[in-house]
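Here we start with a single chain on its own, the form predicted alone, put down as structure tokens.
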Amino acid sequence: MKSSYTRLPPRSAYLHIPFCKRRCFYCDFPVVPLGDSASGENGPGSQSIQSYLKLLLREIDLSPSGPALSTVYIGGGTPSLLSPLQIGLLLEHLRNKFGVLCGAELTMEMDPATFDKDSLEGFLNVGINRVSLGGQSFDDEMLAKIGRAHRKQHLIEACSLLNEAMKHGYLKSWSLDLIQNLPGQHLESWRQQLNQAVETCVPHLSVYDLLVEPGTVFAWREGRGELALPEERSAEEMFLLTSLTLRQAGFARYEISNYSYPGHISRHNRVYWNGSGWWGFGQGATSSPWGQRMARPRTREAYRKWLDIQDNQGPDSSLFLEKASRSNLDELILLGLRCREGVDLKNLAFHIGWDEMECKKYLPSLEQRWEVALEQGWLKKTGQRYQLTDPYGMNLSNQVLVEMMIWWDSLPPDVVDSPKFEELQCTFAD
């Protein structure tokens, strides 16, 4: 049996906007800090930013075509940092050059403090739908201490906004960010932010593990003995909570870090984990179109003399995606166990080109390491499909992931990279 997909382009597109007020103690990501007073067309760092926009929009030009996005996601840095013309503006390009369906979800990143109701009003006006908040905690010297230049009442504020606009319907719904396990934290306290999460009625929340990357100030300081992060036990007392307390607050998981109301879940962010492709546009964005993915140049002018390359070859250039790795089955069973749904090992071994012969010789051996996995209850099969239980499977994804990590490295390098994928295309619907 041979696989059903079909080669299609993308129908949806990231836009990276690499400015921010300060860089947080805990960010890696390509951003470029502009300053507590930064703002998009007049204030300190405009002319940065409007250059920037410049390139951006070059991008989207030279690209190839595509059909009509039905979702598109603008995140950052800080987006609100821009003006709603600018938004606006980007919006306008990507309509011109692909087309943007009736009742698409268009998504943008937004900080506290950053916005008003006017400003909002003016995002709106301009087609956003849907806003991602990032509040990460609500307690004030928290906040301070990773970094962030907005306080609680600025979130609060923030939220207020954001719900008001909802209830009259200019806004379709939006999500709150917050980081669990950072410095300090104890059960107690965390369990004060969920509360409060809660409390704002926010229809979407997105729920991260601080992660201490290299290069950031929060590795810096790990690196010194300066860091003080939750034990072990802490850290999954916390998780368990997260789980339970917004179960009972009638959120539903649908992804590890992602719970959400019927009706919010985020169009967008399924696209990734379900192994469906996506452009990419700006500094160090990173696109996947045709299950070939490859990262933009994180520096400003890298970026540029990229795209004077691809400005001389044309948007039909193999140099989109120079460089590109394809997604392969580790892959998807990673991004597809994080999800409520959880994979289905044959059906995405077709998806990568794998026959019939292939799936009855290879995925047993995977099947077998996942048996301690389902003995003690991490891990569930319904008909033919895996998922992670939720909390603890979701909580122990590791020792699952890990496993199938170790089957992935034992297979022969001819069905690892398999040449077939090169004809196929995963299309699975939103």
The other form holds:
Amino acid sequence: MKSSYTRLPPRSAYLHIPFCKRRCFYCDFPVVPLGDSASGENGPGSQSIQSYLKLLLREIDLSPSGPALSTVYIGGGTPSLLSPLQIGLLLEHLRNKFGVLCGAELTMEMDPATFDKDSLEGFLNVGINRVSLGGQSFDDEMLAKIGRAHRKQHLIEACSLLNEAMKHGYLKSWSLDLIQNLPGQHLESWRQQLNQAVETCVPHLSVYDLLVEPGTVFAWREGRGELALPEERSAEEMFLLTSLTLRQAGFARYEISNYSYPGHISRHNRVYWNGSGWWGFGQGATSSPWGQRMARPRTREAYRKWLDIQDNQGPDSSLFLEKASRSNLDELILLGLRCREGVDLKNLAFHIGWDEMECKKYLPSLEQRWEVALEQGWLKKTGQRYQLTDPYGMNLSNQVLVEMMIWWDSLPPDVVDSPKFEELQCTFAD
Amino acid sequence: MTNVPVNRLRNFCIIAHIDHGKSTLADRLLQETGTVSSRDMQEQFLDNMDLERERGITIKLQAARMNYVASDKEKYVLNLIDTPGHVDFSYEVSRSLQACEGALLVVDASQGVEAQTLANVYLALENDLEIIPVLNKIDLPGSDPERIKDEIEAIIGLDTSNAISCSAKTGLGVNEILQAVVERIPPPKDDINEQTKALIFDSYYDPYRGVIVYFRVISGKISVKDKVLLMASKKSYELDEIGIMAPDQSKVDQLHAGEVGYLAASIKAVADARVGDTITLFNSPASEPLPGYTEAKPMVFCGLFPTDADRYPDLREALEKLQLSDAALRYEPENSSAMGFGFRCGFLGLLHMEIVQERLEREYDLDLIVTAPSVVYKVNLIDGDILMVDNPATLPDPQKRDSIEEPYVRMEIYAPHEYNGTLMGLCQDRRGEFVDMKYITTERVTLIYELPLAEVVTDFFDQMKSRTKGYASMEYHLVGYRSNELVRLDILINSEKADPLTTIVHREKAYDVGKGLVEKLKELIPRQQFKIPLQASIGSRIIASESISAMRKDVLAKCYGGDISRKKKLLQKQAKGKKRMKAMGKVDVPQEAFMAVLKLNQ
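Follow the form predicted alone with the form predicted together with the partner chain, if you could.
What follows is the whole complex; the chain from before opens it.
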């Protein structure tokens, strides 16, 4: 039986704004530091911002079209360095190209100390209805140690501005980012951080683990033996504490590093994990409208040249349903297991075009590899659906995923090859 | 040039310590005689196995025939027979010496005589070879030819008044060496009309032509039309071709006494044409074989297991193929509940073991678990039987044993005298018994100890090198078995016995080794999802224990659109690492852990 494969067009778009006041010590994103007094329209760096926005708008205009968007995410960098007018212009181009559904989730990343009551109102007026706040820590000393430009006081002010806006119904939801496992952090100080976060009444939290990426200040310090990260045991305890504390405060861990109150799950981020497609625009941005991910050049010059090529030869082939390759089963499992609802193996296999016979032939060996995880209680199985348990399963998710990767590697090459477009009956539902 | 009169033949070899420039000198001789043009010259032409070139050592012997016009304007044929330079291969060395009338003793003019050189020189003297001392690397600023000459005279008792100074690197003195080979090395005995006897001094396996045998005709002649008989293996063959190495193989019709050549006769495995065997004619066989043939005996054993159990058949096939070209390699199937199916393999020594392991991984693309090397124990059972045990895990229970004997070697270590203390300490640590200490010059000393072979096949060599900054060299040979207070030390991982980690140790060292082993394993085995107890036991008595705590966090905490590819790569890397580990019960054990016993001193 060939699956009747329906590939739905993307309903999401990601826009990358690479500007920041400073580059944080842990950051390896494609960002352009503009200095602490930077601002979008007339401050220092405004020319750089304006010329970048021209490129970004050009890319949106060049893009193949699609149905109206249900989520838009303006990330960075620090998008709140832009003026409301500039954000409005970006949204307008998206409206012209795709349209934006009423009730769409329009998220923008903001940093404390880059906006005030007026500019927040401005952003909300042009359509933003969700904010992701890069708070990272409530500890001044820690904020300085990780190279952030804001301080605790700025963060608390930002939180109350956002709460205020939500109370009046202009803002539908907002989220706070926190980083755990920072140098010098220990269980007690982390407990305080979590409690302060809960006390802000934020309805959504993203809690990330510090990852020391090559090329960052932290990597350099680590190389010199000057980065004292928490001990493994301590890191484990903090990780566990996060899940337990936030659960007690009424949050649901709906993804490995994301927690929300009922009704406040980020719709945009779920697109990444459930295998749906998204458009991507901007320097360093990744798009995957049909399942083939494509990362744009990370520097301004290279991005400009890439755009020129798009201009001359037409948009990249990954942006067209007929030409893009597909994401494969291993990736769908890898991403799907991150979410609370987990994955239905057979369903996913059908999704990439396996038939009943292939499922029977290949899926049992994966289930066999997962037996230990089931036994240990990290994985739970309901029907065909596998879910990581919270907290233990999610905290050890790599162990489950590595078994899956080994399984994937053991399959015959023709099975793991990207599914081909021709083999699937596609219906373009618009 | 064919049909050379016997008195125009010279057969010689080069004796040198590793790094003293043997291969470079050989290259230079080939170039100087025009045997190999400079254009075709690959560095170290004679070492043509990749591994040899990488390690700078000679494993397999090679030979080359050179034409040389001496100062008397006569044409001579010089056969250079290369010798392997490692203690594991001393039997091969002795055979290749037997194929020669003379030897160049190459000594680094800045370093002096080393143990290995000495052992081979004595072998050459026993074989009655004419020895020409050559001082190499005299172009180096630190060279001191006069001091080294004195040393050679003092240690070996060779007259060095006509020693030749050379630099294989620059070519200085190379012609003088060739001239000396002609003048000072005697020609072979002219025994063309005697019964045909030829000595096999090397062989290798060629997948298309079967085994290629390198031999020296000692007496009589061999023609391509002959049917030959190998006297030790008692097999007979019609010859496909015979020829000379110039240095590439080139066919001839006949070879006579004194000449060196190769033959191909569709021989299936090198075990059928072993080094040291005598070739004679099937129709008129010699009455006696040449003396000195012995079968190479493995001294060191270890278990080889594929990390991926599905590749057991591939490993078997690879060993079968390797054995075609390596007569000293032994293997038999071994299986344990912990490791699944694998092989127990026997080797001449540690280097031989490493080479085989590396060839299996490189040429056959196998991921292997190699267990720590063991020697062969002689177990005297209560009922009077004697059992030879090469796998510690199969040592019978104490109530069945009367005593255990282990092989001992006589070890000679040469080193500058300031290292006496540390070297004696090392030998004491390894249960050595002091035999003698001799000052060979005012600065250099020979230490002689008798040591259990089991202590030598661990990291003895590495320790000796590191304690003496690389200045010491060693040489040993087996002297027999001795009874000792030995016990079997078992290791339990997650309460399951790990056979491949079982060792046989002296009772007095058991506690330290057991404690060291579990501590080392704790370092080497990564944390897993559950707590893993590690124990060392003698019989049912636990003598040391440790545990690895459970891992509670292994997660990619952030994963969005742009990171997916990168995060996937991290997981792929982790999966690859896991695949290289061996699952013992529920525990994944990395390769290095099986060698833990060798790493106790690090």
